[in-house]
Every structure is written in C-alpha cells, then in structure tokens.
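Only one chain is given next, in structure tokens, and it is the form predicted alone.
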Amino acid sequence: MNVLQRILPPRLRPIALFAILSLLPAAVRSPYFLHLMILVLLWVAIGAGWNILAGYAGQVSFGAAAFFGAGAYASGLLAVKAGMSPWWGLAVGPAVAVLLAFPFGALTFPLRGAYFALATLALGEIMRHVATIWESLTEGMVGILILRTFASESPYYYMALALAAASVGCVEWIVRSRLGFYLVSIREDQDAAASIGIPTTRYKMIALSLHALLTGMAGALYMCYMGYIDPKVAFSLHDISIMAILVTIVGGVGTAYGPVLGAFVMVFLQEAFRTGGFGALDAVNKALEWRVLDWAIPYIKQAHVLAFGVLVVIVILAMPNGLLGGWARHKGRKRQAAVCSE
C-alpha cells in the first residue's frame, strides 16, 4: 500500500476533492480563473450526461447541444417574455429538455449506431433553425441578453460546483445499481439484453432522459451566468456536441470521473491556445529584438481544434479508455506484476 492510500483511502478522495474545490473562491481572487472553473464544473455535467447515454448505454449521440440550447433558451425566455427570474430555469430548463427527449428517442430508438447518432445530429440542427427562424419567440439571430444576478462569480461558482457533484454522483450511483448493470447489458449486446427480459427501449429512454436533464440544467446555469445566447452559441455543433463528445474521450468514457479530468484537460487547452499560452507567447515576442512570431502567433491562438484532434487520436491510440481509464488499467498492471514477480 502506498502512502497516498495510506493517508486518503479511495473513497474519501471524491470528497477531499471537493473540499478542496469549496475553498477555492477564498484561495483565488481571480475573476478570470474562476470563470474558467466554472466552464470546467458546467462540462463536467455536461459530460456526466453524455457518459451515461454513450459511455454505459452505449447510445452514441451527437444532440448535447440540443438538449444545452433547450435549457438554455427555457431560462432566457422566462426572463424576457414572461418576466420571470431566469433563475427558475433551472427547473424549467431540465424539464424542456426532458421533454423534449421523450418524443426524440421514441422516434430514433429503433435505429442503431450509426443511424441513432446522425439522428442525434440532426436533432440539433433543426433546433438551431428553429430558434434562428422563429424570430418573434426566440430573437432570431439578435439573440437574447439578461442581466446577471450577481456581479462576482464566486455565487456561480458553487452553483456550478453542486451541478458537477450531483453529476458525478448521479454517475456512481448509475454505476452501483441495477440501472447501471442493465445499461451496460445493453451497450455489450442490445439483442441478448432483450433476450433476458431487459426491456431495451425503457432503459435506453432512461439514459437519454438523463442526460437531457443534466445538459438542459447546465445550459440554464450557463444562461444564468453569461447572460446571453443566441442560436450559434446555444445549439453549436462544434461548441457544444463535439466538445461534450471530446470531455468524455479524453477524460474516460464509462468511468464515472472521467468527464472530470477531460472538462480540466479539454477547458484548459483550449483556453491555453486562445490565449497564446496564457500570454506567453506574447510576452516572448515582445522581449525578441525583431518580433518574429508576430505573424504565428494569430494561428497558434486559432489552433486549439487542431490540438484537439491530434489529442483524441493519442489518446485513442495510446489509452482507448481515457486517461482515467489508461491510468487505471497500467496501475492494474503494474499491481499484477509485482504479485507474479513474488
């Protein structure tokens, strides 16, 4: 037994890490650190989400943003044309996208792989439309603006936290139970699941109910925290779909803190090219007598999904479950050897 399982067993390690992300906001007073966090905690619901459906149910999907932009739009409409709290989304904004998955996967459950997820896929492209289309509920394109609560992001922070713990818990909890076990039957072979008595199609309506409960509440928040959207930003493809597909590759997909570590890698590398390595690259440039990055450095900082794809192809390659799940195989591994070598 090593000395970090010594001092904090397994299963109190979910707990100090939250403790430690409590304390943060009293730590660092940088509004611009906790702005990326709370990007971080709202992609690890969002990628909580889509790990249940993809990653236990097997149900590959391409409709996260669907199911953002719903809750979303829920929080600002009430705000705008029934002059409610945009807070109440967040009620609202879960059960719209709820709703809103119900028919979805009522439809598109017969289809299987590849046809489920382009269905997923375009799923969020007629929400885009419509939202761009129906001016006189949505805004169309103007999109709509509300005005932040609070002035400090440290309340958006702790809600943003409790979204990413109920999450990952929800996620353990999926993991210890029967649900868990029938999802996973249903991923390895959906025949012989229905072959057992599994009833397939309500444990697959389950999953994705879940997941659009989860992504539907953290585009509320989101709407809550920014205070505007509008139909590219809400329903993005690459944005949204294909970044919650990427936090949860990265990370680990099937593993229950795998969106974790992918939200941190994913924001932070993302983050890192925008801003040209957290400005370093301009500090360098600056200091060289003929500043020759000057031309590099407007690419460097718009290469961020090139870094991504050749990320997922390193990690597919090199650790096909993640880095949470590669880490854990080699840790098995290692454990492994070390009983044969006595």
Partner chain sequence: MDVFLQTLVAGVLKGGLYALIGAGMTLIMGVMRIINLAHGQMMMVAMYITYVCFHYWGLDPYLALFISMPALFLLGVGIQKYTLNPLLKAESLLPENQVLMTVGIGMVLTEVIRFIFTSNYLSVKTGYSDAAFFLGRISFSVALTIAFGIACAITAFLFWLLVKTDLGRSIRAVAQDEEAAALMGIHVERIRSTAMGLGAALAAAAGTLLLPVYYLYPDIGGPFTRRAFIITVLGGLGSTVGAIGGGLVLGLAEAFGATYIGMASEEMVGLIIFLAVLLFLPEGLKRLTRV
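What would you give as the form predicted in complex with the partner chain, now that the form predicted alone is on the page?
Keep in mind that what follows is only the chain, not its partners or any molecules around it.
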C-alpha cells in the first residue's frame, strides 16, 4: 500500500485512470472489447447520476429507465421523424429527461417515506407502456432503427469517456460544494436540514434533475451508438433501472468512484456469464472433452439473467455499502466519512 501511495498519490489517481482510458483505443484494437468499454463508460455516467440522487440526497430512484429511455427516444425520434442528425439528441435528450423530472419531482417530493421510490418505479413503467402503445410516434414494439454515423467504435468510445469523466467530475465537485453538504444533510434528516435553513425540496429537485440529465445523456449516446432501441430495451426495469442501482451499490454508495468500479465489475461480470467466461468454458471443454460440460455450457450461458439475480442478492447481503464503501470502512478513513458514506 505504501509503495502505491508513493508512486501514485491519491490526487493523481483520477488523472492516471483518465490517461489510461484515453490511450485504450490505441492500445487495444478489438472492437468487441471497445464495445464493452463503451457500455462501462455509459454505466459510469448513469451510476454517477443515480448516486447523486440516492447516495448523496438519499432519494432512491427505481426509475433510471424513464430518463434513459426519454433521452434515447428523443435522439432516435429526431433522426427518424424530424430527419435531423441523431447527435442533436445529446442536447435534446437530456433536456427532455429534465423536463420530465420537473413535474414528477414537484408531484412526489412533498410526499415522504417509500412514496418517492414507488413513484419512480411507476414512472419507468408508464413510460414503457406509452412508448409501446403510441405507435404513431414511437413505432411501438418495432422500435427505432437509425444508421450509425461512424463505422468504428473509437469515436463513440471517446464521447462516452468524456461523458463518464464529466459525470465523475460533477460528483467530485458536488462533494466539495454547498450542494454536497446540503444533499447529504437532506439524506441524513430532512427536518433537521430544513431547520438549519436548507430548502429541501429545491435541493432534492436539483439532485433529481442531475440524475435525469446524466441518465438522459447516456440514453441519447446509447441511441447514436447502438442505432436501435425499442421500449423493452430503453425502458427496461431490470436492465436499466435495477442495473443503475447495482452499479452504484457494488462500487460504493455515496462515493465518487464507486460507480466507476461498479460499472466495470457489473458489465464484465454480466458479459462473462453471457459468454461462458468469454469463451473460456468452451476452450476448457475443447481441451478436456468432458461430456458434462457439453451438456452444461448451453445452460450456463442461458442462465445469465439468473446469475444477475443471484448477484443482486449476494451483493446486498454481503456488502450493503459496496466495494469502495466497505473498503473505506476497513481502512477507517476519516476523509471519506466526512461527507460520503463510511
């Protein structure tokens, strides 16, 4: 630990991480790997947004999909219906998501208790239904298909990297600013926060807007990159809303770099399950010619959703505050105790 401390002091670590990630496309030419990395970076942004709202302000959202889908559909519809470049979506998508967040927050924030979390869940579901039913606008289950602007992955990679870096930077800034103190105060005790002059509803609204903004932006970028969405993909409860929570919880709730770690872990774990350890199982099978594996491999690959579910259960049971959160506690670090988790 001490050696690491000397070679790479904590202040420089984010810069080092950013530098490594910037050089990655030059070093690794595999489009498949870059594809996974783009997903990781998008999840960093979504996780950071969720973290601001839930980890710092304490308002748990089960509705990241609503904002992700809003951003993605805004971008896709601009291209398909208005004939504009889908890149406009990067501006319009987040704007639509925030416009959705405003009335939603105004309705739900005055209510206390489990109510906000439930309403976010419903919001995502409502959006999915609307996108399914309103076929004249959204093409319903057929989905929206656009042509990708670039053939190679790397332009998308850099855009995702910029978004992820901006999101993490945003959280880093928040933690040090008035906003951070106010959000954590609200998380800890809303009435006490109000009694020291914090306009709680306004600040919760700011946190919700940032959640919507970052998630909507990730959704728009996803549309530009993947070129296809349908209501099931864009408004998925499990694959978007729950994944957003998991990314943050795995990494560490209320820590700036938790979502970064969580996104890596979750995306690669999921992919590993889906592909049978990135083909490692198939290779082992070929080498050893075990009958059992012949029979088991299709099942293992099929079971990736099951694995995801089991992962949810294990993560919450074993490390309710995530890898970074738990680690910080073992280290007894005061700095992190300051404004974040402990």
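Throughout, rigid core stands for the largest set of C-alpha atoms superposing within 1.5 Å between the two forms. Not measured: the values here are computed from a predicted model. Residue numbers count along the first chain shown, from 1.
Here Pro31 does not count as shifted, since its C-alpha moves by less than 2 Å between these two forms after the core is aligned.
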